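First, one chain by itself: the form predicted alone, in structure tokens.
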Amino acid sequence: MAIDSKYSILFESVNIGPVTARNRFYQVPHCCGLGHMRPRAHAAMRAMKAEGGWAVVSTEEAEIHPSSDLSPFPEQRIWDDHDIPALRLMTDAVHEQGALAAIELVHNGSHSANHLSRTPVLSPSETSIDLIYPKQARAMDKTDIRTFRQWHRDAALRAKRAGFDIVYVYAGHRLTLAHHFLLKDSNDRTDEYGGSLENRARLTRELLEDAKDAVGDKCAVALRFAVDEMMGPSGMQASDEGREVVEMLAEIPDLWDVNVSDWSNDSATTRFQPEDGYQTSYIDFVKQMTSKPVVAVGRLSSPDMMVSMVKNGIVDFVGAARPSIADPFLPVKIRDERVDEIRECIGCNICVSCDNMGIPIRCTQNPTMGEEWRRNWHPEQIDARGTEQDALVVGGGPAGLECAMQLARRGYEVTLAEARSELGGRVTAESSLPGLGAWKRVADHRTYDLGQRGNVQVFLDSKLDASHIGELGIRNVFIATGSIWRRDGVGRTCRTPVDVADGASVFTPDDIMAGKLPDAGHVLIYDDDQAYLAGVIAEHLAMLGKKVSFVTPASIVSPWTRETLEQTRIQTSLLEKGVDIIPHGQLRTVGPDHSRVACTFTGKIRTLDCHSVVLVTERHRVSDLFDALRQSANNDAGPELAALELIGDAAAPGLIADAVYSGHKAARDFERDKSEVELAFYRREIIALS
């Protein structure tokens, strides 16, 4: 299809060795929590990317051998021929949509624990494994290296039989044997595989040559390589050894997939890397050193930036993992000049957290992600309405906005009532805090969409009660009134209220986000939520010049953010801003000028000077309107309703992603047969016994 626009360069075909990509959009390998355990779900998710216009769609890591066993995390596997049928589901589905299928072959070396296979862990040198488990990897001898090369070659041949068009050699993110051999701090060998950079790169060269010899007649061979570890002189740098590796291997792979290491740097959140394209300055030299096509990433969502990177000779392909998750149809929307409709990635790393927890992928912006097979959800398509004509959504936060948008797409006449003067709810509030500005995209995308539809009415400053709903006469009501933060200190570890003395100054996150701040003096932030918000508020108040102590029953700040790859950055940032961190502390009493904190292990009490306390613990659901409507319906005293549903944080406080999903599901399920909804809810992939 000829594209005549300023974005036409993005839709040129590009040769990759023996295969040709139909355009420049390239979904690089990314984990998804589906893997070998859920092959139908995996195939459907990748096929959706291909339908959305991505020219190349890649798997996640595919373990090549039982000695690279990442159990319990469900990555891909290509251990033997038994894995080919499951992988063929993906390649067939991707090919049906006109895209190329790529597989990222991997041996994880000391990043594996081999919990399932119980085989010895392999590494260039003797070392502890990466995981917190008392096990060490053994240094590979020459026989091990030859055997490993054969495993990799055999896996490449299986990948070819499974229908893949591109086969990866993976040397990045400190996650793979090839990368471990390349890095000085993980390779202290004195033979021809250690010492000089040429020696340390020997194994990567051999893997590339082996793969090209085995499958290069029909498959392109790609190298995924981290050019910079972002550790300064302590690690590999793009200005030094990273550049030398590219120069050394320049013409061997058919494609260079380049990024930074480790994973927390490559998938940095907008909280710490707010700019899209943040990796460009590290990888922009690569294309100057090779005639082969180059793909790179950096949370790229702007079509203008994509065009600039291609025209300026930085990349041949626009690489994406997270932006392709947030909007699988990003290429099609650019092609059709519907750029305003793109669901931009907000860089929250909820997708990343799923892999770290070993669960199926999900996304804050795209509630259909991971549900393509299980629920047959499509990000751009939804069933038309049933027999009902209209619907009322009360609350314009993430759940209400998503619900209203999807109901409108189905064809209902939608009324959205928001009590405040601005849409967005908690998204708008939280996006005002440091580092969370990109989160406003959740509200902006939905607000824009609603504004383009003639079947939507939005009313701001409209707090409704049951009588108002009766007056409106709308029979189908969705309540998305959200939640508020508790003021009594009840949280994750303490189920009884904190003793607050008269005259004590107590705040909640709602106060801080509304601009109501503690006066001058020492502020104590008590985090018994243990997610992300308390750390953001601590940073916010410290940046305003306040003396801040951070008390938490946990052993570290914001422990949940380990799943989003941010915890180290968060704690470092707070310490650099002078925040006093007090772990293992449970708040017992709050007074006008001090608080008492108990050790979570010994119960020993310590007194801390402070003039105000911010309690970040749990939330109360705001369900009064729903309760009143349900009660009046039971008494036949209120408005006659055909449907009444509580959604989002008002139903169950959680992440923004949970609220968006709740609103989306409610809109999808409206007027559907309840038994059909139940069947979809419990649809599982069962491994057949033969």
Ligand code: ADP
Given for the second form:
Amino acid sequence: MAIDSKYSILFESVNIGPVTARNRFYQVPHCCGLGHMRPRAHAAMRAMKAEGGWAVVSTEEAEIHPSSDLSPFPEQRIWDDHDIPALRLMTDAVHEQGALAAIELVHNGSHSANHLSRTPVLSPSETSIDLIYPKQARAMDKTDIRTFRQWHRDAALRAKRAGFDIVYVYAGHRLTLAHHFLLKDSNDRTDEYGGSLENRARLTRELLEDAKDAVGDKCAVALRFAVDEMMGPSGMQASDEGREVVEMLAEIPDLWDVNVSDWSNDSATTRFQPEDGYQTSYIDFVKQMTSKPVVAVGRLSSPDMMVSMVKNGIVDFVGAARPSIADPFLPVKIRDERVDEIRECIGCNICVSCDNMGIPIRCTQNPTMGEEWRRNWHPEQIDARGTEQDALVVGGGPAGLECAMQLARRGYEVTLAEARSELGGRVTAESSLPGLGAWKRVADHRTYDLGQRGNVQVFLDSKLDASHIGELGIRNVFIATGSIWRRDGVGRTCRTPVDVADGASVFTPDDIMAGKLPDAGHVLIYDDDQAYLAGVIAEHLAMLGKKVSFVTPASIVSPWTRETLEQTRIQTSLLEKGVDIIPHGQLRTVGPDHSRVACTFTGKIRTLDCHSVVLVTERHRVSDLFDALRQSANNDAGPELAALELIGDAAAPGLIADAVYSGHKAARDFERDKSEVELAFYRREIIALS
Ligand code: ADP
Ligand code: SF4
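Switching forms now, from the form predicted alone to the form predicted together with adenosine-5'-diphosphate, please provide the structure.
Below is the entire complex, every chain and molecule, led by the chain shown above.
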């Protein structure tokens, strides 16, 4: 990959112990909900990164033993030799594309419940496990520690046999035994593994030395270490023990993979960490302490920032999890000077939510993520068009934009009509709210791409009805007309409309996002959507100086956002802004100056003074145009259409990621054999009964 440009430094090869990385792009370990349950999907997803130019492609955490059993979550597994063939699928596929394969060995200690294996949980100290399950971990004795070291060593040997080039020791995120030993507040031992930092670091040192001894001839041994927990003096700090650990172990690993802890800090969303490169100030000391290569992350997708981090001696490798998910071809695009084509991560953590739910990974920006094997989707390639010539997409939100872009890539003459004066639909609206500005990238990437193509015509301020479609004479129509928020309070927990009195002032999220705001006085936000938007609106109105009460039938604010690692931050931020949070409340009536709320347990009614109410509950699909076209097609009355598809929120309101996916799938499936699309819905990995 020799190139001559201002980015050429990123394409220099770098030695890591006994192996050599072809460039400086390093996909650090990240979870994906594929793991040991879906080995073919896993191999294909990792191989796509290798094809996209990453020099190192890592697994997610790989449990080394049944006493680190994360069931029901499908992480990677290397319990015994039976796991080797599945892992081999990945290493072979990654090697075929010229990249190195890394495996993140892990023992999760008190973070694993061992639901499947039912073995005792291990920890440096006697402690409850850190999952909601009534079980305690037992403090490891010296025999346990010796046995654990042997498991780790054996796993490293299996990893070598499975073809891995880099083997990790993982001491980060408060999720691993090595990290639990290192941290003061989870290690109360009084033997040589507890007390002083040197003692607490002993196990990590031993794991590194064991691994080097076992596999160091062929494999590099990496240490993933969280230098700072972002908890100030109550946790490990880069200014203190974090630095001392690096100093103490400086030359032992072949590579330092450094980050911050916990996971919500490491994978911070743009809502709470808007800046790319947000970890740099924590990790920038590491390279001064070691001669070994250093990799770090921080949602890095700007090539200029990458170059400056390498030139300024902060890192040797540009680490990425999310930027590599949003755009597996990021290195190739930089190499080929197609920087404008990079699909930048928006920092929404939908990818993270999948791991938390134990389902295959998906990404808002990259609808092919997780579908490489299952649907044979490639992020940069799509079949050329069939016999049809043109297509009309109605609605320029995320579904319509993605559909139009992929249809254009297939070679159709594409017409995109949007009622508003700007493209983006809900993405443009939502990104105007506090902290969500980066979400605009979903629209920007697609708008830019459409603008580069000669076979696309975009019409703004063009609200179409069935007669317009007849006049246009385009036979293939994709309806992406979106959804609007309900104004009647019907939501997740209440299927009948809320009683709204005459003169009451009621708003929906669409009003707020359009800039129509409640007058002075007390605003009640009612969240029976329980996702993210009500919390953002509460923040927005509080920042505008409104007195805000937040009522929800849930027990916490925005419960969905636990999956995106944001819930604690959201609730803290609302409390700090003076928002009055009223959980377990169901809105019953709305009046001009007060509302009534019932306790979800007892039904007891409470009256709240408020002058306006924002109802964040459910959405109505906007499908009238689709319904009219379908109706007239059934009656042989309207325009003669070869294809009519309803996509995005107009088909099923959901996340922005769902809308993008829906638009992508519709474009891929267009002109495909219908029976193929319906019968072979997608490939499944079925356990062989042999
Ligand atoms: P999705 O998430 O499915 O893409 P959005 O609500 O974000 O849905 O976007 C739908 C877009 O469709 C909006 O920008 C809206 O203005 C536009 N739209 C709705 N009805 C029409 C119509 N009849 N003609 C053109 N555009 C429409
Ligand atoms: Fe980035 Fe969101 Fe995609 Fe995750 S899901 S990689 S955070 S755009």
